[in-house]
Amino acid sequence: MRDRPAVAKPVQPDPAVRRILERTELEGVELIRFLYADHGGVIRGKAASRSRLAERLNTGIGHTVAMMAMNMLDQLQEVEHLGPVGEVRIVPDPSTYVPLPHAPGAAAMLSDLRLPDGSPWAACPRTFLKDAIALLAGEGYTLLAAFEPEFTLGRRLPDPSGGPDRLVPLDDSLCYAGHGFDTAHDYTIKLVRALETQGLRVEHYHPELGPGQQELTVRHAPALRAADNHVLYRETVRGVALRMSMWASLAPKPLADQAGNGAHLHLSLWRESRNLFDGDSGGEGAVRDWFVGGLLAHLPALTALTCGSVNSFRRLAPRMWAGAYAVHGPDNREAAVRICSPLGESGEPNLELKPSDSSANPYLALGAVIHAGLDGVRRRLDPGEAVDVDPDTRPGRYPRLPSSLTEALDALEADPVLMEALGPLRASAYLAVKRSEAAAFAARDASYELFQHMRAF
């Protein structure tokens, strides 16, 4: 009997992919945004149609390598290997699929930038964080993190004198005042519902210090999810405002004479089920001190990545509660590293890195924090004395952080640990992009700088 020809079995799609395809059909999603954060800190991406999604989940969407040499002003910088020749793919992570309640008919996924053969690309920020997490895991640690963002809610209006558009705050309520809750209520409820729909667990909300300033925090998560969450948070904060004919800005200082917007970074380091930032964690309490020692040792350089814009340094100044001095202290909100006391019996001890804002690329910022802290643990770095006063009241005693983006970039370029961690391509691109921004804003007035940051972040 002659053998029958083999019949190829149909390839069964991955269950996660199949669920996404089913959801897009049921939810009426037509476009799925593949999002990434660039070296300028801007959230960018491309969108696949529902009809091509199954294919694009595997292949990604084609993208020029040059986009990672683009600054926040859409000015392309000359960086070797990041010019008109070369291609990468924006490849989405199916586990990050979320609908976009503020954009009916659209959904989003966080994405990696990969080479055409599917291998990691040396300029991908999300891969940088993944590699840092893997480095931690190799030494038996995991990191939980959460960004604590502030933003200014208002309306974008033309300048009467013909200059750049202005951000006019929604209200002039006082800090934590009931009036502030009421003024922003409709927006806030829509924002909370949109974030919860995307799986971001809202913890706290209050009107903050400045006119129109809001603070809404989401639950901590493993490091990669925390950075992904912050990208979605930024997009949702702005998207909900736009749907309500308002404008929301997470820029560090969208209004020069008002309070700045931080995105303080909360951290806890774990081994198995033990929080090593708890002083009673099985004899390993010293790990917290070493981790803090690493953060402080690298903080001048780290600031170039966690406070990644010219506008950041309007906020990062003494007596702004922004952590302008490289010191640590228990519940000291003027220290760069605050040792947070637990909230209730179920609260977990954690660190708060205050020199951090939403103009930073969250993947680069958090990845660099991991490298700095791990260097401290490996070398058992002493963080020095805990400071229980405002360090600005003791002039000359405590080290001041860089006062400009240029100073921070110089510190980064001189830091061998962080430069090696970034790698040649990523480091050269980041420095080129950020130095170009510093030069561009130095040549213009303050209103131009404030407008561009209000627009981008």
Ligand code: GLU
Given for the second form:
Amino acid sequence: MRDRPAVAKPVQPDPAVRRILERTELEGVELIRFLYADHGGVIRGKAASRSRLAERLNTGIGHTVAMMAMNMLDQLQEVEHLGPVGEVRIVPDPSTYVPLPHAPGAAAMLSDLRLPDGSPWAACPRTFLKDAIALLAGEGYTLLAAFEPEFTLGRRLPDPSGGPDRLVPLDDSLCYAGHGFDTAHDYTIKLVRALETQGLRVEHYHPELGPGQQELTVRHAPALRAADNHVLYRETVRGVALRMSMWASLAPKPLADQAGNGAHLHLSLWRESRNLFDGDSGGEGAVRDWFVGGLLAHLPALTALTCGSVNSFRRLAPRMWAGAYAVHGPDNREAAVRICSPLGESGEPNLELKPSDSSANPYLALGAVIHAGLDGVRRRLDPGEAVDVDPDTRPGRYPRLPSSLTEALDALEADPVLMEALGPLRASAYLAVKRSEAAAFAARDASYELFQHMRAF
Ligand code: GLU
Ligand code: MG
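Next up, the form predicted together with the named molecule in place of the form predicted on its own?
Every chain and every other molecule in the complex is listed next, the one we just looked at coming first.
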């Protein structure tokens, strides 16, 4: 007897997907942005309409492979396998769905770039971080992290002499000054609410050193979530400003003669429920030192990923509290690695990596940090002396970090651990994209560089 044709059973969507579909309906969301961060550090994506969402959650949205060869000036670089032929999918992670308060009617999901058959793609940055987290987990560790971003709030105005648009800061309030809270108040309240709505727990806020400079921090989270959070944070900082006819920039140095915008990276390493960066961590206290040893050993190369733009190196200079020397020290704000004293009972002992800013791709930055730290732990690398002075006051004694993107890229290319971790496709694309940016900005003046970075970040 011949089999009867099978009657297709209705597919039961997984509960996470069903919840998203219900929420878009309930919240009146029409467009769902599938976001990723590229090799230029720019956040990009495509949006699915509500009516196509059920299918797109499964298939992703089609995308050209070439976008991972695009630099922050939208100039496509020649990279083997990332040309006009080839296709990936922007596949959203259902656990990351958030409605966007600064873009009513829209929601966002953080996404992987996958091959059309659904398998991981060798140039996907989020996959790079996931793989690094899995490597850590294989050795029994979990990493918690938080970016501590600063940004400049103001208005984007045309240059009266016909040059590129300029960022004119909101105010000239002093650092931590009460007046600064008021000048930025309407914006910051909206920002806090928008972040909280997206599940980012706001910790602290203050007006910072430079004109219009703000610092608002969110609570730490497991590494992947921390990087996802930073993407949402960057989008929200800029989106809220835009809706208020303002302009916010997280560029490392949007105003050449003013304080830079860091995104210091706070880290703690855990085994089960024990924070191994706590001095008394059940006999594993040395792990923190080795992890720091790994960070410092790889730091010149690491800066190519954590300080990813030409503009980053205006900021990464001595006496800027940006950590321009490859040293560590307890509460030393000129050391690249500051060992932070914990804050109260809920504060966790953590490290702060200062050479880090928001022009980096957060997935690549955090993934590379994991590889560097883990290499230190595996090889039991000695971090050297704890430095308790400003290293810039001891000329020639401490190693200075790269002073340009080109120098940092040279260090990255010469670092076999990070190059192998990136893999050939990602490494060649990243180097091509970043070297093209270095060349493009070397050929132009400072106002062009400042404009392009405040536009992109
Ligand atoms: N703005 C400084 C930077 O670029 C950091 C200042 C601070 O310690 O908060 O990293
Ligand atoms: Mg600060």
